[in-house]
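Starting off, we have a lone chain in the form predicted on its own, written out as structure tokens.
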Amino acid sequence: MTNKKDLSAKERIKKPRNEMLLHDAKERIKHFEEVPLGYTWEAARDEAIRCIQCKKPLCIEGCPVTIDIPAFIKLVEEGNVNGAAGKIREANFLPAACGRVCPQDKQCEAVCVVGKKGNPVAIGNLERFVADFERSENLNRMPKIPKKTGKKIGVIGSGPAGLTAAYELCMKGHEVIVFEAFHRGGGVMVYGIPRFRLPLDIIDEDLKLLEEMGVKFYYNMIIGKILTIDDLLENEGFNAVYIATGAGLPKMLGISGENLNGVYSANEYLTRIYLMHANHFPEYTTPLFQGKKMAVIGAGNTAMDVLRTGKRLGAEVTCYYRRSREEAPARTEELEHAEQEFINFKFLSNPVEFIGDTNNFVKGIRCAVMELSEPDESGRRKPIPTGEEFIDECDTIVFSLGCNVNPIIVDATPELHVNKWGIVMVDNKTFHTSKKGVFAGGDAITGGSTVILAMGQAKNAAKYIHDYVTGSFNYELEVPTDPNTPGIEWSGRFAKGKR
């Protein structure tokens, strides 16, 4: 094993990146087992040596939850994985999930100094290794819980934002109750991310830890229907409420044929399979129509999940995206995995009609051929129709165009300000909404985004929720009222507006 002291910074930068081994593509499309095999001890330590321990580590700013990345990597290099796990958990409650699904290539690894002269340090792979080692060795993850404050806080939603908020608030001594509309916890990590990317037992262990810490979960509770936010604040004794409901209202194209049988949103398709076990019919009585020729619209991470799931269910799958491959918003790794798994891609293709048969089942997709304009002021190239069209046969179509915020809570809480896209408006610093004692974060304030972005917002919001319930909240709020105001996007450690 190479020793750090034997290598200069230049030598460490020149070391090749340790990539994780993968299940063979021909075999993995036959099952739902996790695709990457993870690091061995040797590979993890060898990768950790590549970190040059920058004096000004930009990777920390590139992480929405601000993990001390150089510190945990140094501990891995020294063989102290227990210490590395503790260091990560100082900032991140869900390291096993984040190590698997975070877009590190666009965040921490994107600004890695080593990456300026070669491949960046595999920060995500190392985080996953540490979290998996922690679980496999049954290391103690239970933190020391502080004395109770007597304050009670409601968290609506048990996805990454809700779970992070629950953890942070529990660690500040508050009683935390999580309300979840589904029959189990985990949110989008359960119903929207396939098992070949994020195994279910990882999420369940984090839920179990929260329960052991004293967090209570109430399932099958639709806040806005069964109880309202006013009920929680006025009748149920809650001192504050955090909205972490995500964005579950699918966006559609508004073209002819959207109501044909065999046409799904990505949310419905993935939820039926990963939450309702439709792929195990008739063992579970939740059937899903799955054809043999499947079309998926979009090229983001969720689209990759749909494409790869359809392949595992036996379909010939094609991705249609109106821009080029270079502009596909999916993680580089997910796009590459999809290509390895024999997915067909038709870039610069924009659906304009879904064609049905006499029984109202979809049988084809008509697409306009696109070309890209010259870059605009932002550098983005606009897709423009060339005038050409083509028709492909298909019997299943899935939209993956992002999601809007479900209006159930907003409709039941008229004091909440939302923009014209239905996104909940919050104060840019404190995440307080326009309703007293109500905070929000995650996809509810951004539209569809990422697990780690939602966690970063929840972690920051928890600080201000604590101030609010303990009487030290003295911030001047600026909650937008203009419906044209965009939601919040995380950029390094700064928040900025975005639709």
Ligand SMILES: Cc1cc2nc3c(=O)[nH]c(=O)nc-3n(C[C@H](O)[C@H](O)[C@H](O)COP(=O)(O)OP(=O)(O)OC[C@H]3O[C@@H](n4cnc5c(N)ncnc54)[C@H](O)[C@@H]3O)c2cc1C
Second form
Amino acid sequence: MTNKKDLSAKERIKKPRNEMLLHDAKERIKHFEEVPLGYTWEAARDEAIRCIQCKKPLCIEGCPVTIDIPAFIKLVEEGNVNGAAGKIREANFLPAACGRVCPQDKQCEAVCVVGKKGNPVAIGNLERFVADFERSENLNRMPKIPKKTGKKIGVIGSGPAGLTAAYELCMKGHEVIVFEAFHRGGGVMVYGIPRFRLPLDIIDEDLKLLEEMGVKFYYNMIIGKILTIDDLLENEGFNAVYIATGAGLPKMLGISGENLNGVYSANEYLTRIYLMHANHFPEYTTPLFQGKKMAVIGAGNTAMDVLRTGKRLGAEVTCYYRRSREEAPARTEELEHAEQEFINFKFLSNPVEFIGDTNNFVKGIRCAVMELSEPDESGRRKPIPTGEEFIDECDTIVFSLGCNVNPIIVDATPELHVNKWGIVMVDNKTFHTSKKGVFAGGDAITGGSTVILAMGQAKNAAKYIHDYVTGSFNYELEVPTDPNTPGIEWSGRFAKGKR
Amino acid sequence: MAGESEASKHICKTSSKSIYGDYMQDYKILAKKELCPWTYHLKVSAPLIAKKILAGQFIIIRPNKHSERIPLSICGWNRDEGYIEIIIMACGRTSREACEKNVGEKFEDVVGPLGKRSHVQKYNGSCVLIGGGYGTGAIIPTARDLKSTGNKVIGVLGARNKELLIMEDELREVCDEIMVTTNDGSAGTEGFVTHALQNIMDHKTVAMVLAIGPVPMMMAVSNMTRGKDIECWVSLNAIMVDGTGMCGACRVSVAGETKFACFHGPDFNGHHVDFDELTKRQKMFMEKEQLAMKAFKEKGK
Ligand SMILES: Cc1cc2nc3c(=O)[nH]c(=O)nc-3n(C[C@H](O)[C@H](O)[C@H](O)COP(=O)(O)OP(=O)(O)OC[C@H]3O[C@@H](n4cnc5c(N)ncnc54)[C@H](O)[C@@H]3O)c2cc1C
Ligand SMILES: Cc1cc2nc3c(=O)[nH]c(=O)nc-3n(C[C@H](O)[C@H](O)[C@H](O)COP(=O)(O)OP(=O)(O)OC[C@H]3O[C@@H](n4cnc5c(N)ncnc54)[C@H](O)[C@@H]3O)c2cc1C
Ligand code: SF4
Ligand code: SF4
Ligand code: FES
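Could you drop in the structure for the form predicted in complex with the named molecule? We only have the form predicted on its own so far.
Now the full complex is given, and it begins with the chain already shown.
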């Protein structure tokens, strides 16, 4: 193994990046096991050496939860994985998940100095390695919990935003109660992101840790229906409430045939499989109608997940997207993995009709062939129809056009300001909503975003919730009232991660 | 079981059972009565739901850990004693598993209240509430609300024969008048609920109709009242998963627009519902449903 001391910064930059081994595409499409195999010890240390330990580490600014990246990488290099794990945990409560699903290419790794000349340090892979090592060695992850403050905080939703807020607030000594609508925790990490990208155990172990820390979880609790926010604040003795309900309201296409049998939203398709285990039917009794020829509309990360899931369930799958590959919003890595897995792509194809048979089952998709216009003022090339059309046969269609915010909470809490897309409006700095004592974060204030941005916001909000419940909340609040105001964007220096 | 990991089993245990305190509901079956073959009336402990539920809203249950989520209407509740009342007709695997639970046993999950409250106001004319199958129970809370709002409420219930007639006394209690129909004339008048409705419309001013039951019945009622200055509500039993508007499984077309039955409904204006689409969508998983039942029977149950 190379020793760091032997290498100059220049030499380190020149070292090739260590990629993780992947399960062979031909084999992996037969099962739901994780695709990348993770680093070996040697690969991890060899990768750690590539970091030049910048004096002004830009990577930290690229990370929404500001992990001290060079510090943890140095510890890996020194062979102190336990220390590295502790370092990461100071900033990130869900490292095993983030190491796997963060769009690193748009965040930490996008700004890594080593990446200016070649490939950036594989920060995500290293983070994953450390978190996995920590779990596999059963290292003690139980933090020291401070004395109880006697303040009680309600967290609504158990996705990454809710879990992070719960963790941070518990670490400040508050009593935290999480209310979750489903019968299990994890949010989109469980019912959206596929097992072959994020195994269930990882999330469950983090949920278990939170329970052991004293956070209480109540499932089957749809806030807004069974209890309202007013109930919590006025009758149930909560000192503050954090809304982390995500963005669960599928956008529809609005084209003829969208309600045919065999046409699903990505949410329904993935929920049936990953929350309800329809792929283990009839041991689990949630049914899924899975056809042999499946069409997927859209080319974001969610679409990639649907495509790859359909492939694993034995279908021949095709992606239809109205723009070209360059504009596809999916992470490059996801797109490449999908391409490796024998998935067909029809770019510049805009679905205009789903065709059904007499029993209302879908049997085909009609698409308009598009071309890209000259860039407009915003520099974006709009797809415009060429006038040509084609029809493909298919017996299952899944559309993945993104999500709006679910209105249940808002309907039951009239004082909450929302914009015209239903996104909850918050004060930019404190994440306080227009209702006193109520904060919000995650997809509920951004629209569909990313795990780590949801976490970053939750961490920030937790600071201000702490101020609020301890009586030191003296901020001028500015919650937008204009329904045209867009959702919060991450205010860090670098690009917003996209679904 | 293949889908859930070891760790997750642990989670299910600690989270849903060991938690002390106030927000824990145990979903225990407190009472069970057979109304007619394969149709049961159950009282289920769910104190928080019982406190909040309103006429027209529904719940979703998972009888067992491996079960799918199925929606059920509510036919009554006791806010003080903390239970809800449901009627389940065993028509397939999951409803049958639910029916096989005995007093003292528990459902794995019960979630609610879901959907919007039934439309209740003071009408200039009679309100006719029509129930078929489990719908006979489901119209009871709305009948009570309409009556206490000062309306004249006529209940209509129908069944194939006398043996299948359920909830007659309970419905009588909350209506000014009830009419019973059976297809074979073994109880009440011979015929269908639509005959009873026609009879009422011939003799009285009807301002509002609510029908809950099989789709053909709701469709017939909608057709009969169309163009007659009668408000017609139907409670749509679309296939559901989450029941919160998250998945879109429950899509129905109403006045040419896509609506989510769980979230915008379950009650809709019957004159605008695309019943043909609903009927066909209900058959989406038929093949799988039969397989599930077959697997269940093969287990030797
Ligand atoms: C298929 C798919 C793939 C994705 N892939 C990635 C990826 O690779 N990388 C990445 O960074 N991001 C990815 N994302 C996005 C990411 O998962 C979300 O941005 C993130 O989960 C948002 O977190 P959240 O906590 O705000 O909301 P969620 O994860 O949506 O959690 C919200 C929780 O609140 C619950 N809830 C909702 N309403 C109520 C209520 N009224 N009462 C109680 N509970 C309620 C919900 O059941 C849910 O559990 C993906 C999303 C999808 C759908
Ligand atoms: C708002 C609403 C209220 C309802 N109230 C009651 C009630 O009070 N009592 C009662 O007995 N039944 C009620 N139902 C119907 C009940 O949900 C179905 O009978 C049950 O889901 C059947 O499941 P199964 O596995 O036993 O049968 P299966 O063999 O799986 O299905 C039989 C038929 O039931 C319907 N169905 C199947 N799965 C679902 C699902 N997940 N959601 C909705 N429908 C489904 C389909 O049309 C199917 O053809 C209601 C449905 C809705 C939407
Ligand atoms: S949490 Fe995400 S953004 Fe931050 S260092 Fe890890 S992979 Fe990069
Ligand atoms: S920017 Fe890259 S090289 Fe510099 S400290 Fe961060 S990871 Fe290391
Ligand atoms: S059941 Fe999922 S949206 Fe209605």
